[in-house]
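Consider the single chain below, provided in structure tokens and representing the form predicted on its own.
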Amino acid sequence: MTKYTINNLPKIRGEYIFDEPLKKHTWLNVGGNADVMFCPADSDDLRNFIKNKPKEMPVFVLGGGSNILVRDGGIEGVTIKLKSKNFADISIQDGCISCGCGLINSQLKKFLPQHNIGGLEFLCSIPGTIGGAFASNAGCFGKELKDVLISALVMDGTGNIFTANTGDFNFAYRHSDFPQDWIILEAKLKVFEQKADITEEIIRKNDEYRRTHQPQNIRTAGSTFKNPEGYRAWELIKNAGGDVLEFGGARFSPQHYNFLQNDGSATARDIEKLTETIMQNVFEQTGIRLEPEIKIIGKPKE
């Protein structure tokens, strides 16, 4: 049960929920629950929630749930989920789109064509939200969020609220090291003018690329592992006995293992056992530690 009530948080124009699951949340589709959950109603709400919370509260921002996570135990304090519409806002400004942190990416394969622009076709098909794909410089097709980027509305652990540039994220492959108290409101990304018919071509290959090699309508949360420079990850991991592992209901999918996947039985200590198993099977053969793209939170079950 959690130690917060309505009486010790700030009031707010949005919603508290108390002991929210976040199996509900995210795409494995395991996990505790959240002390509480906070979704503000827009960013004024979050800002006076941001301002007047206690300052020992522990605080969580959860995009779209699908590259994270959540041990049984639950998270502690506060989870912050931004589902509201006033998150979600997008628009066309001199040769760049504005997008809100709650925008999910593949409302962009309309977007796009609608508006004769391309440029951002490869996020299209990355699950979750534009803001959740700063924590992890989200790519695939060769490009990434670094690439496209060229400024974010930042509010930090204060309530300030303020521009950040591509620089100030320190992007590398499948990483970046901003501060934990930032939280993303918006992103301004790069897009060219180009026919609305060769957008809808580039996400149709893409689409029909992930179809073909990655396994789809499962329980999952996308790739496992980064891929060790010269080395495919899914191939370390079949040789390493990835093929045959499982423990409870998680294993690695037989279409691509690098995608670990839940069978609806599993629970988070049985994924994070998998991965920790196959990360030291890995080693012990090759030398090579494989490092997670999965955001491990939480704490476990005691």
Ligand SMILES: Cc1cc2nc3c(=O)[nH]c(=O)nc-3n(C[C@H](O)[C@H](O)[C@H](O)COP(=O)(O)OP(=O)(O)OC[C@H]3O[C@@H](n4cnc5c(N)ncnc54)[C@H](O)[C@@H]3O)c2cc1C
The other form holds:
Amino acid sequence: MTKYTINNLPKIRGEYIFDEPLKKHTWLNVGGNADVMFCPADSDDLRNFIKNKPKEMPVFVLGGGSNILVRDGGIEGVTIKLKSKNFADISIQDGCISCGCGLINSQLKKFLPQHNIGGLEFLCSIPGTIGGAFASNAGCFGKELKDVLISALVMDGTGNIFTANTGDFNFAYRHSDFPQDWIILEAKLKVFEQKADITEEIIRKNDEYRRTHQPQNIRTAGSTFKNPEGYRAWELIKNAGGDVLEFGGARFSPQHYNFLQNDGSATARDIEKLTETIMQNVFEQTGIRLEPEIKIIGKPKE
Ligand SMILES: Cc1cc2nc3c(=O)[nH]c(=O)nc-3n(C[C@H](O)[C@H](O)[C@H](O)COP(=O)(O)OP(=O)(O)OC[C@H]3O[C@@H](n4cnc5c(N)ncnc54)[C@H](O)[C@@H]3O)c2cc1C
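Same protein, different state: after the form predicted on its own, show the form predicted in complex with the ligand.
Every chain and every other molecule in the complex is listed next, the one we just looked at coming first.
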């Protein structure tokens, strides 16, 4: 049971949900509860919460839940979910678009051709939200967030809102390094004029590639590990016995060994054991240390 109640939390206009099962909010469909889930009405509501919340209360921001493994003991404190449509605005200015952090990337699939613009086709095919793309400098098809980001509107842990530039995020391959208490509110992204049919064709080809090369309709979080320089993670996994490894209902997908999957009966512990075991096996076989791309958060079950 959570120690937080409506009486020790700031008054807000959005919604508090107590003991919310996080498996409902993640693609892997495992994990314990959030003590409290807070869904702010808008950025003023979020700011009011951040300024007035109990000082010691930890905060975690959840995007689309497509790149996280929540442990079975859940997440302490408040998990913020920016699901209000006020966090999903999108508008065009000169040579760029402004997107709210809660915008689901795939919503760009309609918007880009409707406005005869291109440049963000790669982003449309990545599950999750604009805000979530910052944590791992999300990318595919030869492009990453850092290539298209102009600036971002950010709220820090004291509720200050300011503009951060690309350099402030220290982006690298599937990596960024910005202060833990930053909440991305909005991103300004570069686009260029491009006929609708060209944009649509690139999006179609990208989707087709995913359909034919990656497992579909499974409980996964995408690539489990980063590709070590000069190697492909899926090959290292397969060669180290990942094709037969299984814990509970967790195993690597035979269609793409770097995608792990929950067959429906796995716990977060099963999934974590699978990742730890393959990391150890690959290290013993090759001396290479696989680095997780998935973010593992929360506490183990007591
Ligand atoms: C089938 C599949 C395919 C995938 N393919 C790719 C791919 O091709 N390329 C790729 O890069 N990734 C891929 N991924 C991984 C994932 O989709 C991306 O990492 C995505 O950007 C995560 O976004 P999200 O909104 O789901 O974030 P979440 O998983 O909810 O969160 C990820 C991190 O972002 C932080 N975060 C979320 N929102 C905010 C915010 N507003 N402010 C601050 N921090 C925030 C969270 O705290 C967490 O640390 C794939 C995943 C799946 C399931």
